[in-house]
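Next up: just one chain, as structure tokens, the form predicted alone.
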Amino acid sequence: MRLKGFLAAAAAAATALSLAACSSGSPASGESGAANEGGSASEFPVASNVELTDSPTFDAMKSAGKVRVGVKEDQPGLGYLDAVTGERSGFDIDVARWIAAELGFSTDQIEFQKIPSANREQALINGDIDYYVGTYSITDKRKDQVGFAGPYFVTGQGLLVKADNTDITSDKDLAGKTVCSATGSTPIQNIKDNYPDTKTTEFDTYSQCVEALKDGSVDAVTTDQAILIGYAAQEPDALKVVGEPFSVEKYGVGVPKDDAALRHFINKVFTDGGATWTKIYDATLGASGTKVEQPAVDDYE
């Protein structure tokens, strides 16, 4: 289907996971680390005997007993903390889950780091986490320095205004605006390559772009359509989600560059998998019942 269609259908999806985040109460008692931050919407099998060699990330993770995933936490349907319920919900935190379950880790055994967008290379080549997953769009200059699985998602760049907003309609609209993303991302760049009577303001988090619109300092947010769906469904009397789509982003799970073991194998998970993650997609951004084709793998060098 159409990218527009799908992403429209997507803010009744991102209310609903707002809903279920409320009304789905903690963790059992007897779980600890990440699980305390929230447990898991979703549950995968844990696989057994994983057999899984030549992958220095992997060894540090049986060492360690644990799994470290770096994630977003304020983007509602993809990668979203509750600060009331402390629960994780969204598409990619349910990816992340799932990749662990096949490396044979269970839920209790995840520990979820929130790195910002500018960090997510660092923290990889520091062995601060072990991968990524959240909203990590594939491009050459970071496959300079990381490893890419995937994609598992595409979804494209718009624009987030406040809902009395008439002068913005599309990205044609920018010239003398102020826009907002977060620093490091590749909407930003777009804006700054490719829009130069823009100008640009940059925070850690999409979260922080947001509140700057709602308080009159910046014009619009640009991210990716599905991100600012969810922050429009969360507020519909105040902000909306303007235009079409201006560029295609492929979502991919962010790996140590060395690691190619690693990253064959979670692009093995998502080939072979293509049911599980259809179930992912149908509990969170396709809660609305769109139906979204898994896209191909890539074997990214």
Given for the second form:
Amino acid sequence: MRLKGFLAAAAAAATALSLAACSSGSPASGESGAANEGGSASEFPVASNVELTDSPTFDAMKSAGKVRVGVKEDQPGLGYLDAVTGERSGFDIDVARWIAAELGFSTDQIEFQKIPSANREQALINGDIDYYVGTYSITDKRKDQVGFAGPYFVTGQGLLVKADNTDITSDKDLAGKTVCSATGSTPIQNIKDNYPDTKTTEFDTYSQCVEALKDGSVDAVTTDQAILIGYAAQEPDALKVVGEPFSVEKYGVGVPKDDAALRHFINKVFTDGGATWTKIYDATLGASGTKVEQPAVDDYE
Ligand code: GLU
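Given the form predicted alone, corresponding form predicted in complex with ligand GLU:
The complete assembly is shown below, putting the previous chain first.
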């Protein structure tokens, strides 16, 4: 076993013991095997004596012995699953692991679930997941259905085009063009509401849009610049990001709407954990050298 794997297993065992001591259910193992080999248990020491009362979600996590986290897995730098190694990586993935560690769970006790943009609210309402970390913009409409901790990151809507494209340099050039985005996302809604001369194509995921861009069936992909930069970095000869951001997207951690205690707990993790935030950012989105500040947390009722 590699050292990382050993550390993760040791942390899992320790947490299993402490959870068994404080919950009636027996801890179940989360996602197992290769998918956890790249875990960061050594980076996020498992907390002991977590003080979180009045959280139905946390109570359910403790009796299940695992945390169920909704994520994306096709967004490099943010939420990505390497199909070959089974390793998950990215800013959102590490934020999800950090929160789990603060809640007293090891990397091995996290069960990641791939949930596309359009299904996030329903997954939280149904109780399919305990929280969601995946480029999830805080909006008033979504706040009617779910709670948000954060924001933990701020970006804005941008455009991805083919590297040899010269006629789209900003959102001012979208009239008569076809742009692709994800169903249920804020960027597709913005195009539908405010760009009446622009046609839209939708898929569940942004990677499907990138394929459509490369095969010429759409002129641009639009979503948050942080996401688009990840695609362009993977294929710099084929793709480029153009223009300035034309919206403000504040990323929150989605939690069940009735669970104010969990929301406050995660907000406190962000407020107190500036050094950890910076470490995660530097290792993922900031690896290219771009510096940004952690945004101040808001209390979204
Ligand atoms: N942040 C935007 C949203 O939450 C776009 C990215 C996404 O679809 O996850 O809709």
